[in-house]
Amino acid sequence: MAKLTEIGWKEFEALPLEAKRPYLERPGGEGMPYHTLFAQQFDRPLLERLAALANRIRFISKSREGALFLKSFLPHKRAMLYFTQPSSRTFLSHLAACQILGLTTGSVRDTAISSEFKGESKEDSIRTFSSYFDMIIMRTPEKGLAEKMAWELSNSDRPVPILNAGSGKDQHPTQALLDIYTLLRSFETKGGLRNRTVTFCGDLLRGRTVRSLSYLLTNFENIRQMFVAPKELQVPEDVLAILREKNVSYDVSNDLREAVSTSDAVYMTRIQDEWDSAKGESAKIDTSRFKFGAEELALLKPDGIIMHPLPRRDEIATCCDHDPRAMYWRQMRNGMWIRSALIATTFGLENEILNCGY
C-alpha cells in the first residue's frame, strides 16, 4: 500500500485527487481513510459501509445502556477541533460525534487567543496540537492546509489523522458524507439512490459543499445533476469536466421552477459573500429567482426532498419548514451520526461496532 512517508510533499501535492487516495488509507482498513481530506477518497462501497455503520451507531445509542457502551470505545483518545473559520453546526456536529464515542475534546476557534496571534505559523500550531491529541478535526479558510498537514504529520514522529471539516473554497468532505447519507435514508424505501435527478441551486461557484456532493453522486447509478444559478455564480467548469469524464448527465440552467418540477432532490445554498473580493460584490447580483418558497414547493414531487447545508438566509422560505419533504433539519442530525461512523472507522472500530451484541 502507498504511504505518505514514501513520497515528497511537492510530488504528492501535484497528484490528481483520485491518485492521492491510496496514500491516505488506513492500514488494514480495506480502503477506509486514515486522513479524510476530499470527496474523491470515497467510492460507493465505502459510502455504503459508512452509512451502515452510522445506522448501527444511531440504533445502539437509543438506549442508555447502548449510549454508555458506545462511549466505552474511545475514552482513551483525544480529538482537537481546530476551527479557524466561523462555524457552529459543523463544529457542534463533530463535537457531538466525538462525544458519542467517548473522546475527550479540545478546541481552538479564534486564532486571536492562540499563539498564531504572536506570529506562530498555522503549521507549527497544528504540529503542536498533534503532541496532545490523537486526531485533529480542522476547518480553515486556507485552501490545501488540511492536505499539507496530513503529509507533515504522517512524516513526523507522532502521526495523527486529519479530518477536513472544510478547506477554503475547494472541499468539505464530511458535509458531502452527511448529504449522501441523507439521500440514502430518504430514498431507501422508495427505490434507492438511483435513477434520480438532483438539482443544486444558489452560489454554485463558491459552494464547496456542492463541489464535494456533486462528485460523490457520480458513484451512484443514473443520477442526473442540474445546476441552477445566476450566471455570475454558476457551477465552475472543473466540476462539469468531472461529470463529462464520468459520463454523468447534467444541465446548467437559470430556471429553478422548471428544475424543481423534474427533481427528486433540490439542494439549496446561500450566497457565500464572505468570499467576495470587494465588499458588497454579491449584493449586486440578482438572486430573486433562485429562492424556494410555496410556489416551488407545490411543483416538487410528492416524494421529493429539499436539502440545505445551512445556515440559510432567505433562499428557503420558512413556510416550507414543516412540510415532510423538508429534509434540512434531519440532514443536520444525520451529520452527527455519519461523522461518528467516520471517526470510528478512522480508529479501526467498524467491525467491533457492527458485530457487537446490541
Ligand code: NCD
Given for the second form:
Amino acid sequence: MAKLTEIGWKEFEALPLEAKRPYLERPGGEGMPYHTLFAQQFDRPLLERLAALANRIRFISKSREGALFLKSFLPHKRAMLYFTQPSSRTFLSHLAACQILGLTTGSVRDTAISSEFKGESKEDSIRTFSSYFDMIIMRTPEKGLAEKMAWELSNSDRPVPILNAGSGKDQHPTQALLDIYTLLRSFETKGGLRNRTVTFCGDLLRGRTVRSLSYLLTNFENIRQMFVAPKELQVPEDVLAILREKNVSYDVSNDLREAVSTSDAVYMTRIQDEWDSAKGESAKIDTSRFKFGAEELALLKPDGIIMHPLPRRDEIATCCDHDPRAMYWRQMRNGMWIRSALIATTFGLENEILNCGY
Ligand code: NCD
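The form predicted in complex with this ligand, contrasted with the form predicted alone above:
Let's see the whole complex now, leading with the same chain.
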C-alpha cells in the first residue's frame, strides 16, 4: 500500500483525488481512511460499511449499558477540534460523536485568542495540537489545508489522523457521509438508493456540500442529478466533468418547481455570501425562485424527501418543517452517528463494535 511518507508534498498535491486515496488509508484497514480529506476516498462498499456501523452505534447507544459500553472504547484518546470558520452543528456533531466513543476533546475556534494571533503559522499550530491529541478534526476557510496538514503530520514523529470538517469552498466529506446515510435510511424500505433523481438547489457554485455529495452519489446506480440555481450561482464545471466521466445523467436548470415534481430528494442550500468578492454581491442576484415553500411541498412525491445541510435562511419555509418528508432535522442527528462510525473506524474499531454482541 502507498504511504504518505513516501511521496513529496508537491507530487502528492498534484495527483488526481482518486489517486490520493491509497495514501490516506489506515494500514490494515481494508481501504478505510486514516485521514478523511475528500469525498473521493469513499466507494460504495466503504459507504455501506460505515452506514452499517452507524446503525449499530445508534442501536447500542439506546440503552444506558450500551451507551456506557460505547464510551469504553476510546477514553484513552483525545481529539482536537480546530474550527476557525463559523460552525454550530458540524462542531457539536463531531463533539458529540467523540463523546459517544468516550474520547475527550479540546478546541480552538478563534485564532484571535490562539498563538496564530502572535504570528504562529497554521502548520505550527496544528503540529502543536498533534503533541497533545490523537486526532485533529478541522474546519478552515483555506482550500487544501487539511490535505497539507495530513501530509505534514504523516511525515512527522507523531502522525495523527486529520478529519476534514469543511475546507474552503471545495470539500465537506463528513457532511456528504451524513447526507448519503440519510438518503440510504430514507429509501431503505422503498426500493433503496438507486434509480432516483436528486435535485440540488441554491448556491451550487460555492456550496462545498454539493460538490462532496454530488461525487458520492456517483457510487449508486442510476442516480440522476439536477442542478437548479440562478445562472450566477450554477454548479461549477469540475462537478459536471466528473458526472460526464462517470456517465451519470444530469440536468442544469432554473426551474425548481419542475425539478421538485420529478425528484426523489431535493437538497436545498443557502446563499454562501461570505464568499462574495464585493460586499453585497450576492444580494443583487434574484434568488426568489430558488426557495422551497408550501407550493413546492405540494408538488413533492409522497415518498420524496427535502434535505438541507443547514443552517438555513429563508430557502425552506418553516411551514415545511413538520411534514414527514422534511428530513433536515434527522439529517443532523444522522451526522452524529455516521461521524462516530467514521471516528471508530479511524481508530480501527469497526469489527469490534459490529461483532460486540449487543
Ligand atoms: C454547511 C457548510 O459549512 O458548508 N454547513 C454544515 O456544515 N452543515 C453549509 C452551509 O454553511 O451553508
